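Next comes just one chain, in structure tokens: the form predicted on its own.
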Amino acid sequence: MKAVRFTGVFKPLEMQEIPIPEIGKRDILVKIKAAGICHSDAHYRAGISPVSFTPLTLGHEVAGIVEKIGEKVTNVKPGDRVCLHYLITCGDCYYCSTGNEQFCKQGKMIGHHANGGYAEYIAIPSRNAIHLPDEIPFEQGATLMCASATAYHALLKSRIKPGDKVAVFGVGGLGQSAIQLAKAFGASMVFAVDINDEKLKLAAQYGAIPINGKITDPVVEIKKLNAGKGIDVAIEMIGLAQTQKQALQSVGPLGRVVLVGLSDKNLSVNTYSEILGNEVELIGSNDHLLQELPKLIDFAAKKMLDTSQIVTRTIPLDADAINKTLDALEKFDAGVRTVIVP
């Protein structure tokens, strides 16, 4: 089969012919449909977070037909439509036990410790599938694995409530969802913080305020535009130390900051001023789980999430193609979501 792949740090994304992977008993073999191109693919390519193997088939974000199953696998059947959940995990272990697999000393990701979605098939356990409804497109649904599972995941850290005033700094496709996860949540504000005005625009349209960290200072005019008062949760999507830095600010008092977006810089906080004069809490969220992505699949199938406009760009399975999209990540200018198509 084809299969792009990642051979070495700053090295560009190769097209290789590789055989068409093996399963176990309780693994089901995935033809994909759909496999989106995320920042942190982005980052592995230049080693900001290493992989663990290469040469390495990228691609975290993956929709697709069942071709093949297992002889242990009763819940999918060839035919089926399904999304995949990314993170690959032994599902006996405390963590695993207690629902916080994402902390599994075996687990391995998709596209950064085992070959993703960058490809024509995928071999993975069948409990990673998620059943895909038909009103759902593949290219919809396989962004809702990691942009959306990630966002919802976010917000549910934030412990948003109704009436909350939200900001989320960096609206690609993790804050677009963002928006509209914090919106069916009942927040009665949402800031959206970007550089890009396409972004920007989208935003708005799904009810937003807008506001473009190019030409004022975010904090000043979330607070300007909330009475001169900090808001309740700040969701950071970007890993840059200015953002964090103004996500942080941007929250008044018992304000929740939850920081997403990867970086390999340190943040300098003042522990007084931005932290423990407001009792403001600074968390960490880190990608998602596998039970919540059910409930996320519903509010997709309502309508309750609109990723219809996430997906900005699709393109096939071609080395060239995924390079320059990854070089428009690293610039911060590749639309909200593209998606490649085998």
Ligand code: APR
The other form holds:
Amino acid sequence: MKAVRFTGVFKPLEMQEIPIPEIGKRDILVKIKAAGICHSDAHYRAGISPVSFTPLTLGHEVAGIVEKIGEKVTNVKPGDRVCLHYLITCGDCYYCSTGNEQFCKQGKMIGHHANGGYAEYIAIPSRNAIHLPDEIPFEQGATLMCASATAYHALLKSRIKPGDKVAVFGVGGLGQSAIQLAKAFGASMVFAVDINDEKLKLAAQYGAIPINGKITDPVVEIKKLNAGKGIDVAIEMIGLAQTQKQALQSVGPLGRVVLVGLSDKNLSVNTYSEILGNEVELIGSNDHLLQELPKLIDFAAKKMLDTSQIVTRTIPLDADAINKTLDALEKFDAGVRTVIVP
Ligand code: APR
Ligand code: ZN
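Since we've got the form predicted on its own here, give me the form predicted together with this ligand too.
Zooming out: every chain and molecule, the one shown earlier first.
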């Protein structure tokens, strides 16, 4: 089969011909119909977040059709439409059995620690497969598996409640879902901070108040629009120290700031004015959980989460087209989400 693979830091991804993977008794083979290209994939290619081995097939936002099942598989059958939870875990350890599988010591993320979805087929444990309702196209099903799911998890981490005022910093792939989910959770105001007018326009369509961080200071603007006060929840989905700081400074008393954007840099905070004086909480959010996905898919099936505008481009399974998308993501110039349709 064809697979587009990472062979080393700073090298362009390469198309390779590799065998269709074998499956074990509890695994399934999925014919890939859509694989999203996430900003994290650009981080993997750049070595900011190292992968486990090379050559490795990237891609962790995957949807497709079940082709073959192992002899012990009962939850899906060949022909089923599925999307795939990207974390493969042991299911047995303390973290897995207490519902926090992202800390499983044996956990492997597809497209990062195991071969992923920039390919024609993928083998994966059957419990990672979630049925994709007919009304959700494969491209959108794929982006639910990281962009939307990560946003959903981050909002749960923020302990958002009805009436909260929320700011989303960075309204790319993840942020556009975060806006809609914050509204679905009952946020009374959602601010969208970005530097890209197209993305801000889409954010406004989803009901957010757009703020262009290139033109105005988002902290000043958010407070101005909120009667001079700080807001309740700020979610940072970019990974820059500058916007992390802005997120911290935009909240008021008892504010919760959730960091989602990957970064390997330090962040300096003023302990009194930014954290303890207002009892502000700085919360890390990483990945998402299998148990969160059925509800998320339900939101999408009911159109409370509309991802139709989030997939702004589809490309074939082609190394050159994928590398160009990753280059554009590095410059924050890639549209909202590009999805590979093999
Ligand atoms: N101020 C405001 N917005 C900015 C700034 C800035 N200084 N710099 C970039 N942005 C915006 C971009 O215009 C883009 O819309 O941040 C957004 C980031 O979105 P994407 O590039 O689509 O990234 P996404 O896939 O959503 O991932 C966001 O989460 O999981 C992590 O690794 C991922 O760090 C990445 C982050
Ligand atoms: Zn991702």
